[in-house]
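Shown here is one chain on its own, the form predicted on its own, set out as C-alpha cells.
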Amino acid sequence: MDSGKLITFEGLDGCGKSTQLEKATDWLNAQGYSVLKTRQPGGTIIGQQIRSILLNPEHEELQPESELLLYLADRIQHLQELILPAKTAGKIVLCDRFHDSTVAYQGYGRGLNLNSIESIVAHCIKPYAPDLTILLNISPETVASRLECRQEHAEKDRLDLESLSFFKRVAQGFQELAATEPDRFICINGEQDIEDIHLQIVNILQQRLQLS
C-alpha cells in the first residue's frame, strides 16, 4: 500500500465491534498486511489513564461537558502518538471508536450542543477522517440483553449503567451520521451470526479498499 488507511468500527454497546475488530485484524494480518489494532478512549498511555476516569462507575458527579472534553483529548492524543504515525509508515488501522462515538454518545445521547467545540474539532479530528467506518447496527433492546449477560462476568462501566430511552437516542445518533456520510459508512446488521458478519467485513475491505 502507497499509504495506510483509518478502519473505524462504530456501534452501540454490545454490538460486538470489538469481535469484529480483531477477527477483522487476524484476517489482514494472514494476508501479510501491517495492522495497528486500537482503541478510543484507551489506545495510549495517556489514554488509558483518561479511560479509567470515563468509565468509572463510582464517578457519578462527572459531568457531560467534562467528559466531551475528555474524549477529545483522548482522540487527540491518540491521533498524534500512535494513529497518524502508524498510517505515514502504511499501516492499516483499525480502530474501536473514533469521533462517530463523541456524536452519538454525547451529542445525542446527552443531547449537548457540541457547536461549541466545533473550532478543536475542525482543526485535530476532521483533517484526519477514517477512510471507512463500518457500523454494526443492534437494537437499543438488544444492548440491554447484551450487557446484561457481559455484566454476569465483569463488572459495570458508566456506560453500562445507561437507560434504554440514552441508547435510542445514541441509535439514532449513528443512523443519522452513517446517511449523512454513506461513502464512508457501512452499515451492517450486527444481530446476525459472527461469522457472517465477519465474511462481510473481509467483502468490504476487499471491495473499499482494494485488498486482495
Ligand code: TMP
Second form
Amino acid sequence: MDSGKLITFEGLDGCGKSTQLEKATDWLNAQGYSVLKTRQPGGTIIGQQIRSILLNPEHEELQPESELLLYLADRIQHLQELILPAKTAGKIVLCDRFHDSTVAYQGYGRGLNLNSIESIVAHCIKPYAPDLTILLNISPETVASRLECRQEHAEKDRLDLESLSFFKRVAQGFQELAATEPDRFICINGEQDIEDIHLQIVNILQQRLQLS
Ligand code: TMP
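With the form predicted on its own already on screen, would you show the form predicted in complex with the named molecule?
The next block holds the full complex; its first chain is the one shown before.
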C-alpha cells in the first residue's frame, strides 16, 4: 500500500521540463506537501554512474541495445531504492523522465523493438506506472535551436548530438504514447512563457491531486 503519487515530466531535450519540475516542487513544498524531486537517468548513486556512461559524448561506440539496457537498469534501481519507498512514505515524487522516454527515444528514435525486453519491463517497470505525466511539447526545430545554444556553452551531451530526424521520430513517439493514455498524459505547449506553463501545471496539480 502506498499513499504517495508519482508524477513524471517528459518531452524532447530542451523542452524546459527541468525548469518546470523545479517550480512545481517549490509550489508543492509551499503548500506543505512532502515532495521528492528526482530524475532518470541518475537518481541514485548507481544511476549517476550509469548517467555518466550514457551521456558522455565520447562514447560513440555505445550500442543501441546496451544504451536501452542501461536506461532500464537505472530505472529499476531508481524505483526500488528511491521512488517506491518515497511513495510508501506518502510523498509526491516528481520525476524528470521515466519509461515514456525509453519508448520514445530507444523505441521510436533508435527503432529498437522494445517487445524483445517486454518481460523485464512487464515485471520490473510497468507495475509502477506514473499517476500523471506532464508532456511539454516543443517542435524538433526548436530542439535544434535550443541545443545550438548548449553547444555554444559546451554543454552538449551524447544525445544532444542526434539529428533533426531522430528528434522528429522521438516527438512522434511521445504523441502516440499520449494518445494511447489520455487520462495519464497532460500535454502542454512548451513554447509558451515559463510562468504561463507553470500556472497551467499548478492548475493540473490542483485538479488531479485534489489539492487546494
Ligand atoms: P535529461 O538531460 O533530460 O535528463 O535526459 C538525458 C537524455 O537521456 C535525454 O537526451 C533523453 C535520454 N533518455 C533516453 O534516451 N531514454 C530514457 O529512457 C531516458 C530516461 C532518457
